[in-house]
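Encoded as structure tokens, the following chain is the form predicted alone, with no partner shown.
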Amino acid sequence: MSVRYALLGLLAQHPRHGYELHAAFEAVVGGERIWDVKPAQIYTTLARLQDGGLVSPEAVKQDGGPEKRIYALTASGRTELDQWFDSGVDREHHRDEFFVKLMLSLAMPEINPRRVIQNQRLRLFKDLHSQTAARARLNPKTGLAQILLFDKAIMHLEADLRWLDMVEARLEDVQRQPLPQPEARPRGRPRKPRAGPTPA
């Protein structure tokens, strides 16, 4: 998710501030553990939100202290947020560093691919406990949407587990077929099209 539609969501419950928008954030993802966001990145984003005209600032007075902006959503910003509360979300299933990992290992001789998948297997294993351990400390009346979103990191890890077992069983035949090759583009610049002849 970018961070921008969160915020955009977030202001339009009420106009707020930079640093009550990270705090509701941290309190929305289920704190910094799960989606380490900072300040300066929040900051950052509600600048090209403004320069986008999607929210604009407004300066309160401090007793004592130095302006404070108050950001609230535009007309503009609540189209852009309803448009992405009525479309669905992309995921980046093949953007895998394992996978990049795993076919470099299987171009050089000195690397082991079996045991490339097996420290990611142990990673995964502790990764699940992890993920299991925080479920459990979980009170279902009062944490039940965090405890849906740890079932489902659960479940991709269980997911990614399984899959290992069948790029291990398979790997042998992964390893007798060639490694992808870029394809051959020729050098140098284009030709330029001929000119052809000049019409009467």
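For comparison with the form predicted alone, kindly provide the form predicted in complex with a further copy of the same chain.
Below: the lone chain, stripped of partners and molecules.
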């Protein structure tokens, strides 16, 4: 949802057309090397926003070049933006690909989970190194954005590495524990369908 709200925010500054939004987005977010937004996404998102009445086309300019359709934030767009600023961002769900891989490797006798873990550790080290190097290469006047993003990435990579160590340690305890199979429940109405939506 980042792009959606980014467009609302940029249009809150002043009305713009698609190409300008694209450029402004990359300027805010730190340049194309950091976050490469495709023009297609700008235009489709803009269309969806217009559909929802959050932005509306204002005018078409032609200063010697091609047409520029200028979009502006509507009242409900402004409302949505303000609500966004006032709320915390949900943790993006931990639908973690490596976690699935690890659990599957435990369930498949022909796959060695240690190797899977070691693979991932090497990858993380490599990433950590390249991020650290890239961060060091920044000159200070590059602007905040890159620095902050690199720092965040590095901190999360470190967290991942620590987590991997923990996983390995825990695997030594529960050596080759069989996967929890979904017990074949009997059909029909359950014996005790009691309990509220969230039992305390």
